[in-house]
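Take a look at this one chain, the form predicted on its own, written out in structure tokens.
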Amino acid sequence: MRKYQPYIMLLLLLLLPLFGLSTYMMHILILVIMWSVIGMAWNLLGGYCGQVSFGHAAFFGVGAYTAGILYFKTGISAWWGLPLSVVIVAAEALIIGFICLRLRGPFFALATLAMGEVLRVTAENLRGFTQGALGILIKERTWVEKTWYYYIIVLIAVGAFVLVKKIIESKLGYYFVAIREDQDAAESLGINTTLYKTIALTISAVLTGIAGAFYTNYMGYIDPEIVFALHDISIITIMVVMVGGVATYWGPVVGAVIMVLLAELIRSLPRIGTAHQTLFGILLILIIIFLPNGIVGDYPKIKRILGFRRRVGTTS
């Protein structure tokens, strides 16, 4: 059964919008979607080859302004921002990976964090070029009814999955988990380290910048702020893998159903205004010291406890 978990997931998912959903309904499966694949693109880097980032933003909003400058500067459709972002992104991912990846640990992620607000600062003081805090936007939309963008970034989402599968079952994944496990070792044994690093970089960064491009063309709208956000776009992206589960397969797309719901919950709610990051935080605490491993990771832990709870209730 388990071999064909994701044929079944794929039908539901491109079944899903023949059963009438609200526009509402559909706008939370595309942004469930979307955290999917920036997650699963965090996942790659920080799951599997164990280079925490905490500057996804730099990748998400470069990809975003590819296709938002690509529309405003020359007319062109911001669709074909998808196809160039990922030239783009990639050329900025090996420029980030050069300064970045001499670090390690926790100096890997604060340079990381830097890049990520020096790209944001840049795009809000170039203002000729990005239109600075007045953002861009896409004024023709190629569709009103979200039909389409669904079956879009379905698309992209199962592009991503299938990559990250592929990767990480191919000798290239031995390699990352090794730089994981023991940097110094698998430098030992002869694996150029550096190289593979900035190959997990460049592939990371690219699959997360094609949603950034992805977003621009749904929303229609972006400024620094929104998709250069720290605590907006990388912090949730760790939030999302973390909660899910790191260094496995579904772990980035439970986590994003999960984030993506409890931000929609606690904005219906009145007077919490920016308290949800204290609320995402907390949540994070709670993971981290009841399922280090995310929900996916520590499932079979999870069942136990259940079982053991059912049983318990049972026999009482």
The other form holds:
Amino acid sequence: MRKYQPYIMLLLLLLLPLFGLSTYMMHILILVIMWSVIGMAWNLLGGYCGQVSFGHAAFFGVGAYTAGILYFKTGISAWWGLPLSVVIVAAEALIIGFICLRLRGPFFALATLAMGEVLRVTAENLRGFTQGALGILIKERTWVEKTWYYYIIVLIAVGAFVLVKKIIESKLGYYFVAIREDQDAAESLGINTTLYKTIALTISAVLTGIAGAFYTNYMGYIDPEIVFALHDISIITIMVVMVGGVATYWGPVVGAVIMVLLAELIRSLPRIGTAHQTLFGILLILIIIFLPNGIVGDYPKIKRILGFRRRVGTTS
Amino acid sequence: MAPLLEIRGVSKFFGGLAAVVDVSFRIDRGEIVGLIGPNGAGKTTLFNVINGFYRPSKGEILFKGKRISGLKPHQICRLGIARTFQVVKPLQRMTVLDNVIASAFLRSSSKREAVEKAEEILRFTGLYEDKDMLSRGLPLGKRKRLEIARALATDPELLLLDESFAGLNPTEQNESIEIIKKIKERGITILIIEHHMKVIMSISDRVVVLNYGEKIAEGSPDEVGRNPLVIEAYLGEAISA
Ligand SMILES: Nc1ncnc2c1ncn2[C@@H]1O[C@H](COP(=O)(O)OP(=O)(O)OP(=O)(O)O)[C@@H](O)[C@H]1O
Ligand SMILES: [Mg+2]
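Okay, that's the form predicted on its own, but what's the structure of the form predicted together with its partner chain?
The next block holds the full complex; its first chain is the one shown before.
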């Protein structure tokens, strides 16, 4: 039964648009799946390899701007930004990796955070290239309907899921986890930790960049505040994985569902303004305290608590 | 033929502190060499220099005639030197089997091969029953054993063992002595740091003694045991029998 789970899931995903969902529902689904991809990407580096990045907006943003600038400067379809972003973001990841991966633990986290911010400010100031704060608008939208966007992001997500799973079950995965658990031990066991951390970072960055390039095509508008956002991209990425379950296959998916729905919910509250960041902060703290392994990681615990409650309910 | 390992005038300073001072000795293929000395004598530091965690401040280290000082630890491991840690470093949230698979990959061309090698080594070291346990759940004695298993999985020619007997009960100690003898039978050369004199004297072919970073004696266990310098260095410290 468990073996078929992914296939049932896939079938469900492919059939969903046929149920005549509203445009809004489709939009939410697309966001959820896009965030799953970003979460899976972060999870590979942060969850499995133990290199916690606070700057994944750096990769999302560059992916998004690759598509945006390609379209804006050459008039070529922004969809070509997807393959092109792979190359550009991989190059970016190698440079950022070279700078940041020599640092360990919190120093790595801080360095990535700085990278994200540096890129945001750069994108704001390189007006001739990025249009600065004005942003880039994709005038000719490919489709009015959401269906094809949906299928494209599903394709990307399935690809990312399979890729991450294959990697984790292979030598690479063993090396990533070994590095997470003890970098010195890993190194002394013959693992070139610098090399394998760079590989983890590059794959993670590229997947995030693809999601960014998709975002440009889907939303039709980007500016530095949006795609290089510290809170709305980098921090939410971490939350998606933490809420769902660090170093689990389905964690990022579950986390994406919850975070996207939560964001929508909070957005619909009246007079909330930027206080939503506070709410997210509180949520993050609660999660760390009560579900340190996320919903997927702490599922047995959740089941136990809920099961317990139910039993109490029936006896009283 | 060049000795397997040659340490030539190696010193290691931490700021003003001389942890290892002008130490030279060689290890031949097939030997078990004991490295002893009081606490803080510089034994672990010497391991860290051999395996590449530290660069020697002075001197050089040759492995099979080639200079290895300056290489990274993973490169030195690939060349054939594996080590264990005095303060054990299990990959905590990995199972015992996965710990060993991770290091078996170094010389395996497929995952299947790595798994088979890891299982063989777990049987060899008597950890097979615990293979599915998370390594952080292991008792200390077995964690020490896991250190050895993991190092063996990299197929070393030279194995550096840092106090693999500390904290073991007598039964576990005897088991470990047996394992080390079997490792030697596999043709692996061993440099072992140990405080238990009984262990060192019973398994070593040769013993090197460090005190305050300097080599003060070298020879057969008997010679070293009678050396007045060695007895003095250990004076006050109970020679654990
Ligand atoms: N990274 C370091 N920085 C500064 N000093 C160090 C460092 N590592 C070791 N030392 C010092 O070097 C000296 C030798 O330490 P080392 O750990 O090599 O001794 P040891 O012979 O292994 O002792 P033990 O038997 O207690 O394990 C000690 O004085 C120690 O405090
Ligand atoms: Mg020591």
